[in-house]
Structures are given as C-alpha cells and as structure tokens.
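Only one chain is included here, represented as structure tokens and corresponding to the form predicted alone.
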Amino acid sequence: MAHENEFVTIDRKIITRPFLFLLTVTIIGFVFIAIRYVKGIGAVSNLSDGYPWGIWIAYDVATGTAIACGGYAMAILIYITNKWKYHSLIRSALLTSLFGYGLAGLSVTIDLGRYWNLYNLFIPSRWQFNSVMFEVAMCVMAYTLVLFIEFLPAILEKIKGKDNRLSKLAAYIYPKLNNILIFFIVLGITLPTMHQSSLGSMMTIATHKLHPIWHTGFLPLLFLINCIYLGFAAVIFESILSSFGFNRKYEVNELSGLANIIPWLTVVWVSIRIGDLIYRKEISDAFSGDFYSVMFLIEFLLIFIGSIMLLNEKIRKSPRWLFITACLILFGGGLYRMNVYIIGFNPGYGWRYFPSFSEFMITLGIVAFEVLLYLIFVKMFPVLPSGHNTEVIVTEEVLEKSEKMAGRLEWQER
C-alpha cells in the first residue's frame, strides 16, 4: 500500500523560530509535568474526589483523539469507498493521528493518581472485560501501534536510499511490509470504530451527573459520528496550515473533496441531536438560555454555520474559506466533547472545578511537543504530497494550457 514518489520531505532547515517558541513551551510543559510526579497530582492540579477528570482527560483525550482521527476518517474514504485521490493526503493524517493518539495515552498517565499500577494492564489475569475504561485503553494503545506501523513505510523509504546495514535491512523489510500492510489498515479501521463510540459509552453511566442536553442513550453513536467529520476537518486545517507555513501550493481539489463529504456527515448528526433532545422533551432546556443552554447553542451554531457554509461551492474551492470553516467545524464538534465530559457535569453540591495554571500549561505543553514533532517529521521523512515539486507543476500547468490551446485551435478550424 506504500506509494513510493507519491510524497516527499520538506527540505528546510529543523531549528527555526516557531521551532524555538514550541521547544520553549514544551519544556515548561514538561517541568510542570516533571512536578506532578515529584509533588503529586495535587500540587499542579485542582482535580478532586468529585471532578477526578479535568482537562487532560476531556481535552487531551476524549477532545483530541477526536481531532487526531484524520487517519481513521481517510482509511475510511481511501479503502472502503475506494477513492485513492485522497491517497496522498494520507501519511500527513497519520502523522497528526500517530501523535495526538501517542500524547493522549501520555495525558493519561498524567492523570492517574496511581500511577505506578499502570503495568497492570499489561497482565491478562488482571483484565477487567466488563470495563468500558479498559476496552477504550486497549483500543487506543492498540491503535497508537498500528498508526506506527501504517507510517512505517515513509520511515523504510528514507532509510533504505543510504548504503549501510540499516538500510540493507530497511529495504528488506520494505516491500514485506507492503504486503501485509493491509492487515493494519483494517485494524486501523477498526479500533477507533470501538473505542470512539466507547468515549460516548462511558459518559452513559453520568445519568444523574451529566446535564440532560448531552445525556443520551445516543452518545456512542454521536460521538463515532463526531470523530469523523471532526478527523476530515483536522486534516483540511493541516493541510492548508502546513501549505501556507512551507510555502506550497494549496491541494485545494482534494480538500474541497473533503469539505463536500463534511455537511453530510454533520446533517445527520445534528438530526440526531435535536431528534433525541425533541424526543427526550428536553429542547426547551436547550434553548431555555441558562449557562447549559448557551454553551449548547455555541456548539450547536459552530458546526451549523460551518457546515452550511461548506455547502458553497466557491467556499469550498477557496483555502482561507476552507481553513475558516475546518476551524467552525473543530472549534464547535471539539466543544461538544467538552460539554460531555467537563461542562455539562456536575457532580453535585459543593464541588467546583476549573483548570489551574499549570494543567493548562501542561496541556499547551503536550500541544507544542505535538506541533514541533510534526515540523521534525515532514523535515526528515516523505510526509507531505509530491505534486508539488516544480517539475509536476509545471507539466500540470503545461498540460492545462496545452489542452486549452488544443481546444482554441479545434474551434478556429470549425
């Protein structure tokens, strides 16, 4: 399933500003984290018995898996729907996928107040199969490994052009790979399809904590559904952010392939929500204008605006457009993840919670190590779509204006 020449590495030098401004906040990140195991979580944290999850688990998780499922939603579009035109969008979303999945598992290890009975979960006699907790930690360390190995062949392919040991084994183990490459595509199909609808699953058993607008029996259904559309808008704002910071051309065809297939998706969810809010009797409370009901509606409108916006052909075919409307897209599916596992929850009287300083700076952290692991990668491996060397370009662009010329001189001679 490798695509040899079909991508190619930003041949720019890794040390660069935003580079330093990343590593910086990453640093801080990490001596915050570098206190919470000295300390304990309580000195970075204002989690408690009521609130135990705070926004390392509703961001960095539930919110940016979500936003991590670029290469759950093209392996979606690629190989079951067989439209290969994606194909070179895809290892930049894997890339994307392979590290928000890679730091979420590391924002739960943050979050474990025991953290040292982690290895527990690597001893069978002591799984829980009753747990929706352990099916989604398999499931998203499962799938955090097979990311690694579908990004696999980009990582042979730079290694095997040298003449060393490494790369004599690298192209050994290139085209057997290829081989069985489509053994981990399926199971890259298949694992957030379990643990994506599990993260709404959890959420079920909240009956009398979370708020009515977002409890629903329905929850792992919209939160598969919010994966997806959410997966194609992150990689819309990928593209379009790394295109305009290397100074590329905009893969504006594909993208807007993309932004056409995201109404659709978002129709039926939102039909979904306001289906079950009518059914429940609880759309009064939705637009009863309390706290709950205005940070429904921002969500509610985020992705409303967004996608109807993207129903505009022009919209769709222009980048800034493009880039606005995966921010709508994000900012509103990415806030209604928040609303189930942070805003929406109450666990009862007396208990009150809102991040401190350093899990927000741990948080922004982990995001900056993210982004700068991402400019090291497309630095050092074929990430990024090839069609735009110059040579393509240029015989695109020849081509273009051969078949018009072609097409002037055919009417001249009618």
Second form
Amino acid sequence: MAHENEFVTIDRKIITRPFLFLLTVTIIGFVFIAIRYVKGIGAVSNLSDGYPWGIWIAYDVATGTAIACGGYAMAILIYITNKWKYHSLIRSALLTSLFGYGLAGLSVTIDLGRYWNLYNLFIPSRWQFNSVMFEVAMCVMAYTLVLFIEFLPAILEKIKGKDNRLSKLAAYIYPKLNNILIFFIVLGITLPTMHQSSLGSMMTIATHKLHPIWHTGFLPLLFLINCIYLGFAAVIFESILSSFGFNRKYEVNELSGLANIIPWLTVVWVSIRIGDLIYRKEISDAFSGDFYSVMFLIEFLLIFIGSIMLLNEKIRKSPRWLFITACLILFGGGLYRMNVYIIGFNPGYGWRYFPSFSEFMITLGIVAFEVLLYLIFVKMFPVLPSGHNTEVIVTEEVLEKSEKMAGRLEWQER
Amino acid sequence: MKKKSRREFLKTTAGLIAGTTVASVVNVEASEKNYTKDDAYSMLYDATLCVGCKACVSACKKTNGLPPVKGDFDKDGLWDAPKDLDSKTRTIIKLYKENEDNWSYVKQQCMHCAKPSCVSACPVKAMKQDENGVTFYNPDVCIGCRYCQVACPFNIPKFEWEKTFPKIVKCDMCKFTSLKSKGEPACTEVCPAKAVIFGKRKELLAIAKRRIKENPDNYINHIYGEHEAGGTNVIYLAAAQFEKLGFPKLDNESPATFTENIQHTVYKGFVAPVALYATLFFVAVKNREKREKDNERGDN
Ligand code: SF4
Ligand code: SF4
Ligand code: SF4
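The structure above corresponds to the form predicted alone; please provide the structure of the form predicted in complex with the partner chain.
In what comes next, the whole complex appears, and the chain from above leads the way.
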C-alpha cells in the first residue's frame, strides 16, 4: 500500500553517546528485574496487600499503552477518515506503538506473581469472560502481534534490497503481505478500541476504593477518548524529538494537522468528565482543595491549557510550541490514568504506597529499552518519512516559517 | 479543507465511540438479580459473645497449615502476632476500643460474598465459588495478577510478597480441610463461646434477627452482610457501628455487578466488536478504492 520511497532509513552510526546512556539504564533495570525473579516481588517493590498494583501496572501498562496509541490514532485518521497525507507518519507511530505495547507486556510478566501459569490464558476451559483482565490480556497480546505484522513491510523492504537467500523470500512475501495488510490494519483499530476502553472498565470493580472523582460508569469511554488524543500527542512528541535528534526537517504541516484534532477530542472528553461529576454530585469534591482534588485539578489544567493553546494557529505551526503543548497533553492525560490506577486508589485505613527505588529503576529500564530499540530500528529500517510523499502539500510559507523558527532556536545547528 | 478533515475525523471517532457509550450508560440494565442463596454455607459472628480468646485463629492456622507471624516487638519469636490478615493469617481477632468501657472484639475473614468480586475479576477461574456459596482458590491456575485483591471490597485476598513463588491466601471455609473431614470449619468448631457459628444462610439470618429482637439493647439494629455488596454468607452482629469495627460502608450491589453490566453490554455475544470490525473494514476498503481511482486519474 505504501510507496516504496515514502520512508527512509536513517544512515547514522548506531552506537552513539545517548545510545550508551540508554543501554546503561536498561542494564541497571534488568539487574533489578533479575533480583525480582530470584527474591520475589516483595524484595524489590513497595507493593502491599492494600496496594497490589503499583507503577508497573499504573504506568507501564495503563499509561504506557495509551501513550503508545499513536499507531492506533494515526490508523483511524489515515485509513478510516482517509487522510492519506498523514501516511508518512504511520511507520514511526507504529514502531513506537509496537515497543510501547511489547514492553508493557514485559512489565506484566514482571508484575505477575505466578507467571509460569500464564499458559492458562490459552486454555479455553479456563477463560473467564466476566473478567475485564481477561479481555485486556487477550486483546493486548493480539494487538502486539498485529502491530508487528503492520510493521513487517518496513523490515521486508530492507531485507529484499539485500542479496541473499532471505531477500528472495522477502521479495516473495512483500507484495502478498501488502495485499492482505488491510485486514490487519482494521484489526489494529478494532483491538485498541476494545482494550483501551476495557482498561477503564478494569477499575470500575474497585467501587469503594477508587475515589468518586474518578470512579464512574463512564471510565471506559473516557479511557478510549483519552488514548486517542494521547496517541496524537505522542506522535507529535516523537516526531519533533526525532527530527531534532537526527537533524531533519520538522514535519510541521502534518503535525499541525494532528494538533488541530486534539482540542476537539479533549473538549468532548472534558465535557463528559465535568458533566458526569455534576450528575453524580461529586463536583464539589473535585474542587474541595484536598489531595485528591488537587490531583484532579492538575490533570484537568494540563489538558485544558494544552488544548486552549493548540487552538492558536501560530502555536500549531511552531515546532517548539507544538512540542510543549504535546508535553502538556501527555502529562495531563497520563496523570489521569495514574490517578485512576493508583493515586485515586485508596484501599482503606492504614495502607500507603510510594514506589521503591527498584520499582522506579525497573520502569526506567524498560522505558530506556524502548527508546533504545527505537533508535536502533530507525537506523536499520525505513521508518521515518523521506519527505517524498507526493500528497503532502508543503507551502513555501510554512517551510520558511518553520526553518526560521528552528534556526532561531538553533535546533538545526547540532 | 482542514475544517472538513476535522469534521470527518470527529464523525468517525464519534461512531467508534458510540459503541462504548452504550456501555457507559451503566445501570440502565442493572440486574435486580438476587444472588444470595438460602442454603448457602454460612457463618454468623456475634461480637457481643466473643471473649477474644483467639482459639479460632490458632485452630485456623493449625488446620490449614499456616505458620505463625512474628511481631516487630518480639525478638525471640514467642508469639504468633499478626497485625492484620496476611498471607499467613486467614482469620484474625481485632479489638475495637472507643474508650475504657466501650470496646468490642471483631473477627475478620473472607465474607464469602454471594456475588464475589474476586471471582468475577479473576481472568483464569483461579478464584471460584462452589455450589454451597464457598469462595475458594486454586493456585494451580492462578497467574498472580492480583486483580482479585484490587476487586475485593473487604481487602481479603492476601499475597505472599516475600516469596519467590508466591500464592494468594484467603479463607475458604476450610473447604479442603475441616469442612471436608468434620462438616464444619475449624474456627466455628473450636469457638468456646459459640460467638461464631456455622450453618445455612437462612437459618443463621433467622437466628441473628431473633437475637436482635429478643435483646434490642444489646445490639445495633443491623446485620452486616445481609445486604452489603449484594449479600455475604458471613454475617455479623455487634453492639457498635460496623464502620467503627473496620467494616467498609458498602451499598447493596456487588461491585462485580457494576462491572459485569458494562462488560456484558459491550461484549454480549461478541456482536459489537465484530460489527465494529466489519464497519471499519468496509470504510477502509472503500477509502482504498477511492485513493486508487484518484491516483489513476492523477497519472493520466
Ligand atoms: S470477601 Fe473478598 S475474597 Fe471473600 S468472597 Fe468476597 S470478594 Fe471474594
Ligand atoms: S491473582 Fe490469581 S486468583 Fe487473583 S485474580 Fe489473579 S489469577 Fe485470579
Ligand atoms: S473457615 Fe476455616 S479458613 Fe476460614 S477463618 Fe475459619 S478456620 Fe480459617
């Protein structure tokens, strides 16, 4: 489906200083993971019977997969609403999604107390359809696989260009895969719709433990919309950062298009959120000024300010401001999920949770690993847009503006 | 053109979302179903009768092979001193003290909910409810996800955090031990004051009601567990407010019902996901055709 020269491999050395830094963090993280497997979860974490889930679930899984929804959000935009001009951004979005989801899966296996029993999820007689966890587990696994298949063309393109036995096979598979890819692309939209909303349903069962500011029957809907705008924000974030890092042209035109969509989603989201709080008569709670209310207000303001800013065209056309607003949205939307999964979770008298050093290091290690893989992949496979996408209409004016802006920031100078 | 793309995008997203919206209008379909069973195995604990001897705690440990818990104060390991329910303690006697004259013992263990949230949450049927209403655990299939801990409104399931190969631990009414061999849980069997007794739910409820009626000054007029969380098979009588005794204030619906209503609305017969896939597929293919046509035109 793709034009073959739409994407390029970044032709740089793989081993660089950031690479080594990330590698170190990854290795430290994996040392702690090893300790967890030898000495048990209690030895490395502050988890307790009151707080059975900590940042491994709340951040790596519940928040991480939402930030990894770039591939999902872009797929809706490109294939469903037929905005082909964004197609050049799809591969890097898919790649970030693939690693985001893959490593969320890794976090789950670290968090699972009895991981060796995991095979039970594949035995139909053990399936428990009332369990939201079951739905999420199956769906996330399937989606990770789908993401891999969606990304496969990039790998095949690379291999078939070489001259060995594998390349023949790749050349044989490539067109065939391209023909049936649409089945997977659509699956890649259906599955996240299912499990991202289910990630919201997951916490509905904690009826009396999750603070009423967050506990509502609208959780699945809120989680779904939340992951779509987080997905777009993540694509903007990732694209600007990699343009900056690799000293490439900013995809300002496409990114400002994406940025234009975000406020419309957040407006719907915020309306549901506030409407629901009023309907359930919890709105005074939300503004009472206690700890929970403050967390709510931070989450709310980050999203609100970010969205208001994105309504301004100048901001949408500036790489720097796009980056800043994307960060606001990512932090706000991410905090919402953290609030639902741990911060707003109170199991009752006497229980406390703050992640331990090792918990942090494991999570950091996994995030570093994610970025590391990204850096390797964009240097090995055609992932980033080549700028040859014929359907992109880059006006002179925009180009000039963005270059001027970037020049002023000396971002290009590095 | 921007405007148009945005509108189209929103339209489609709205369509996507519509499916889940149905689910979010929860409680519309809230089943008024009553899950309690009259002949379920039950326990009645009467706090006014309990003498705090902890015979039940020690019997439970002995019968179910649970080790003692060393207290922080206890260097020599002379006491079994659990602070709370934990992975070595399926039941515990606590003391609620309002002042020197006003105090009450209280026993904690799994409430054996009529509609247990832990069972509803477990992805692999490691938590199960048997035909007698007893909720029990099967370590052979448990994956250790601890969703049961998140789901239980009473914080009952405990996890062996300190172990390399941990299990979940909770009261199972001695299903595989005392109940099986003697027809009665160990804790009710040993209780010298008959403060905790075993029987059918209907009978125990009748006893509880009679005690309140005969001695209204002795009790507050509330049988905890009669309705809480959709009804539990372990029920309580006490002289003090149950919240003060450490019980959560719950409504009469099981948390499991709330979540299952959402899940079932969305996934009933798997119709919605399949319909979603079909619709999206149709749209995506049409878009592809449109694009190919446009490309051809462009080439000419
Ligand atoms: S009290 Fe908790 S562990 Fe016991 S049956 Fe109810 S939900 Fe399950
Ligand atoms: S920890 Fe085990 S018993 Fe509890 S929900 Fe997970 S799989 Fe089920
Ligand atoms: S019923 Fe059995 S397992 Fe449960 S508290 Fe009593 S003795 Fe312990």
